[in-house]
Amino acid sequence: MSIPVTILGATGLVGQVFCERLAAHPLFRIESLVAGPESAGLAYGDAVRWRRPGEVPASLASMPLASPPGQLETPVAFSSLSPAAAALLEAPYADAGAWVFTNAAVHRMDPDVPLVIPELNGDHLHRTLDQNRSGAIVANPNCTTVGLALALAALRSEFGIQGARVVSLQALSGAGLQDGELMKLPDGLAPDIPGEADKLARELPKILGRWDANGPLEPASLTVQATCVRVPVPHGHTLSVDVTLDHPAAEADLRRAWSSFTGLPGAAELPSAPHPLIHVEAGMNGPRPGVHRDRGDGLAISVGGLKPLDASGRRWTFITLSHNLVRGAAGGAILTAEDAHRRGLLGHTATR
């Protein structure tokens, strides 16, 4: 029997990806679509300005939109709410018994909220049992953090990492919709995205940190310095990364570490898990958003452009690419919910 879910913020870009990917999911069944009060009562297909490939899923086109309720009627919610709405609604929903898988930044750094990429730290999900709630909040990282975390984790597990310098080239869809359309960049790019560099620096140590049953999270010891730029690409965040390893490695060693990386045991068996997780490009011609962002149904990442920065074998530069709406948002949150279900934390009800 499938688990009924609510999608919060169903008409936005990330909400649309939730609808697209959950319309025929083997574990989850969409029972309720929530949007702003101005859309309440309208059929989803009439209210949404659909920006995904193809048509609105037929099973959802006539489903009426609801305003945010006082209490959810489903045990699970996937949230793509705005920061203000997330701050108002997510905690009360979780307090009342729902498991809320959120893409908003509001709760990411809360000390009792796991910030999850299943392949890297799905074991952090057990700490939801320490939340003083009938349900739970589980946070998805920033859409830029996810691709970087996966690429670095594969190297960190074998060679150790001291730190990284990053320049992100972030897609237009990372800014959401403005009047139903992707944002415009009249000068070709925006040289700074407020708050993005700080999110990378704070979130990565939490994701890669240790969090066992005996105490608070111990963040990973690594430094990330970032410059975040908005570019005129519709989807797909590309990052240029300079990394310093703890131990020297050859180019072939790094390529092998990426291509063989599957993450924590069991993560590769999740219904949405991509195979392979990391695609490794030869030479300097990839990865490129238009060609490579949809690998693994948008949940795989790609790396390439690997070059040494000196002769030590410890300093390297490379390019990594991930789909910001899928791996970095809705698809990643669904994968995390699948992992919570696999671990026995998520059942047909959210009661404990």
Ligand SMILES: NC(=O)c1ccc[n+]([C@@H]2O[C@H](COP(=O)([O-])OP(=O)(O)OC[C@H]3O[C@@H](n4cnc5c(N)ncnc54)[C@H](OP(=O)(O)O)[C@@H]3O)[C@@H](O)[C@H]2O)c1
Given for the second form:
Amino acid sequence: MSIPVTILGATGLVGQVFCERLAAHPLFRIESLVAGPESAGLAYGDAVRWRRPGEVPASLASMPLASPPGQLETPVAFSSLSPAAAALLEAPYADAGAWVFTNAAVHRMDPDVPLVIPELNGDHLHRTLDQNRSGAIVANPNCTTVGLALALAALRSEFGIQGARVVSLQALSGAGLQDGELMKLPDGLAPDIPGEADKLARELPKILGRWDANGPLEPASLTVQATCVRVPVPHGHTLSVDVTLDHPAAEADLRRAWSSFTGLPGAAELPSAPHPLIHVEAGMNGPRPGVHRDRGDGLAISVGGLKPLDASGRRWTFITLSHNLVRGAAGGAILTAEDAHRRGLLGHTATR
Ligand SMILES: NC(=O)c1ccc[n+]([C@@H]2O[C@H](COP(=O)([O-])OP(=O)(O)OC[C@H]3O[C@@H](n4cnc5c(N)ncnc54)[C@H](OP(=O)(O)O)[C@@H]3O)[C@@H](O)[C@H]2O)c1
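Having seen the form predicted on its own, I'd like the form predicted together with this ligand now, please.
What follows is the whole complex; the chain from before opens it.
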């Protein structure tokens, strides 16, 4: 039996990807669509400024939009609310019993909220049991953090990582429907996305940290310095990464570590899991957003442009690309909810 879900922020760019991917999903069934008060009562198909390929899913086109209710009627919600609305609504919904899988930044660094990429730290989902709530909040990392975390984790498990220096080239859709539209100007490059570099630096140690049952999370010890740039690309965040490993490695070792990486046991068997998880470009070619962002239905990442920075075998530069709206937002949150279900956490909530 499928689990009924609410999509919070269903009209936004991330909300549209939730609608697209949950319209026919093996575990989840959309029962309610929520957006801002101005759209309340309108049919989804009439209210949404649809930016996805193809049409609004037929099963959703005539579904009425609701404004945020006092309490959710479904046991699970996927949230793509704007930051202010998320800050107001997500915690009360989780307190009242819903599992809220959120893309908003507001709860990401809360000490009791797991920040999940199923392949890397799906085991952190069990720590929701320590949240003082009837339901739970589970956060998705920032869209730029996700691709970087996957690319670095594959190397870290074999060679160790001291730190990374990153320059991100982030797509317009990462700024949302309103702000992304505003940036479609000639020469629309913004050299410093406010707050973004700090998110990368803070989130990565939390994701890669240890979080056992009997204590707080132990963050991973690695440093990340970043410069985050908005570029006039529709979708797909490209990162240029300089990494320092603990142990020397040859180029072939790094390529093999990426191409064979599947992450935690069970993650590769989730309904949406991409195969392979990481695509490695041949030779010196780096991945390109217009060509490679949709790999693995948008859930795979791509790496390439691998070069040594010196002769030590420890310092390397490479390019990584991931789809910000899919792996970095809605698709990643759905994969995480699939993992929570696999671990028996959602089933428990859904029947209570
Ligand atoms: N874009 C990305 O690549 C990306 C990636 C990772 C995380 N995120 C995060 O995900 C969230 C959504 O991002 P987005 O790009 O989809 O933004 P967006 O396009 O601006 O969409 C925001 C959504 O929030 C809704 N909303 C705003 N105020 C509301 C209120 N008071 N009550 C109910 N709904 C309200 C909007 O509904 P109306 O249409 O009715 O205003 C819209 O559906 C943000 O927190 C963002 O930081 C985005």
